[in-house]
Amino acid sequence: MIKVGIIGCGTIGRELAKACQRKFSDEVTLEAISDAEPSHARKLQKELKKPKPKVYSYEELIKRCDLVIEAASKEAVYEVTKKALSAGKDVMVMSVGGILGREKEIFELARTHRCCLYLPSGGVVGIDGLKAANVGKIHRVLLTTRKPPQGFEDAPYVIKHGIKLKGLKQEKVLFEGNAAEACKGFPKNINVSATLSLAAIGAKKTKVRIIASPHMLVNVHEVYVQGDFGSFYTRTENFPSEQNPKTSRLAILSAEATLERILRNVKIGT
């Protein structure tokens, strides 16, 4: 049995905790949960079935578990991942944008300590094709993201540039640049660009367009990839999670699918 610990008891952490007990109970033990706000962890603990996981600090959780799942925040992910890999523990990372720019250090830790780092696809499709294309030569990766205007209201880039989002009648391009800049300016909105970057040509070469669309009811990610293999285009229309509209349902399902891939002997897809 693999001892699993989950750091971050928000929407994704809660769903993964329940999946461990419901779907993967023959392969894993949900050993521990942790949150920067201990009351959130205790609340989740009460919701879970017996045997209930213990509530620990994230440092203690890392010591006691074989697989550490980070579902906390962009601010916390670097330290959590660094400590877990240094302790020789496998890690699944959800807040991928938080390791962008420091991925060389993180990847080297995984190699040095002979452990695995898992980065789910999240709310975007096409990662399998992108990884395959990157075996050859990729010329261009472009991510275009459209969301309702209210989804960008607290983005640092929007605040810094004084962009007015209320009352928009037509689509407005908020940002055009690379993924590194996008993750800094829109840390809660564009996590998928970090995953795309790490899967292929890097954050400085991966291009991003962010558009506020007043008529859009869902979050849409379009990915265009061109290389020696040819080209492909994907479009993902994400319904929000019922528990938290800022989290896409597909991101939660992607995390569950990644956990299943870790546990299964048959692995389908690139």
Ligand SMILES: NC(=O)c1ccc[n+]([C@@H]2O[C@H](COP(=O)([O-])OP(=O)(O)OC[C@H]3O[C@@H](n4cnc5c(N)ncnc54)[C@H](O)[C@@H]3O)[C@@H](O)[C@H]2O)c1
Second form
Amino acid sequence: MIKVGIIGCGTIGRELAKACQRKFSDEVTLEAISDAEPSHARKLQKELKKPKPKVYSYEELIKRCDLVIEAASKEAVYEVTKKALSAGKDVMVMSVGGILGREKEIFELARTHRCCLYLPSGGVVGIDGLKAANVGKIHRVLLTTRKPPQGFEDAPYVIKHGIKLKGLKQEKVLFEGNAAEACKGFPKNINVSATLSLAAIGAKKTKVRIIASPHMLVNVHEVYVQGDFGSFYTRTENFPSEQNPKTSRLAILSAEATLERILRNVKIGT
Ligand SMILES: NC(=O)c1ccc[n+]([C@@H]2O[C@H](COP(=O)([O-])OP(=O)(O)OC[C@H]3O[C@@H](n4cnc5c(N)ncnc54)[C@H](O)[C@@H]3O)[C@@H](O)[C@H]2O)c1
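If the one shown is the form predicted on its own, what is the structure of the form predicted together with the named molecule?
So here's everything in the complex, that chain up top.
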């Protein structure tokens, strides 16, 4: 049995904890959970079935588990991942944006300690094709993200450039640049563009366009990839999760599907 520990007992952490007990109980034991807000961990512990996971500090959780799942925050992810990989533990990371720029060190730790680092596709589609295309030569990766204007109100880029979002009648392109700049200016878009960047040609070459769309009720991510293989285009219309409107339903499902991929013997898709 693989001992699983979950750091971050919010929207994604809760669903994964329940999936460990419901769907994967033949393969894993949910050994421990951890949260910067102890009340969040206690609340989740109460909701779960027996045998209940223990509530530990993240350091103690890492010591006691084989697979560490980070579903906390971009502030937590770097330290957690570094410590867990250094201790020879496998890690699944949700706050992918928090390791962007430090991926060389993190990937090297996984290699030297012979453990696995899993980055689920999250709220974007096309990572499978992108990985395959990257075995050959890729000429262009473009992510276009459309959200309702209020989704961008507190973005540092919008504040810095004094962009007016209120009363917008038509779509407005807020940003065009690379993923590294997009992640700084729009940290809430960080996970999707970070995962796309890390899967293929990196944050400097991956292009991002961010559009405020007053008619949009969902968050839409379009990915266009062109390379020696030809080209592909994907479009995802994401419903927000009920618990956390910033997290899409698909990101939670993607985390669960990654756990399934780790545990099952048949692995379909690239
Ligand atoms: N990869 C993707 O596509 C994708 C998609 C959605 C969300 N995410 C990321 O996954 C993470 C979790 O998302 P969520 O919707 O479950 O968030 P959430 O806010 O519902 O829950 C996060 C939980 O982590 C806890 N937490 C915050 N900082 C912590 C720290 N330093 N140490 C321990 N616990 C901490 C919070 O108290 C909270 O209970 C976020 O960073 C989010 O940006 C990634």
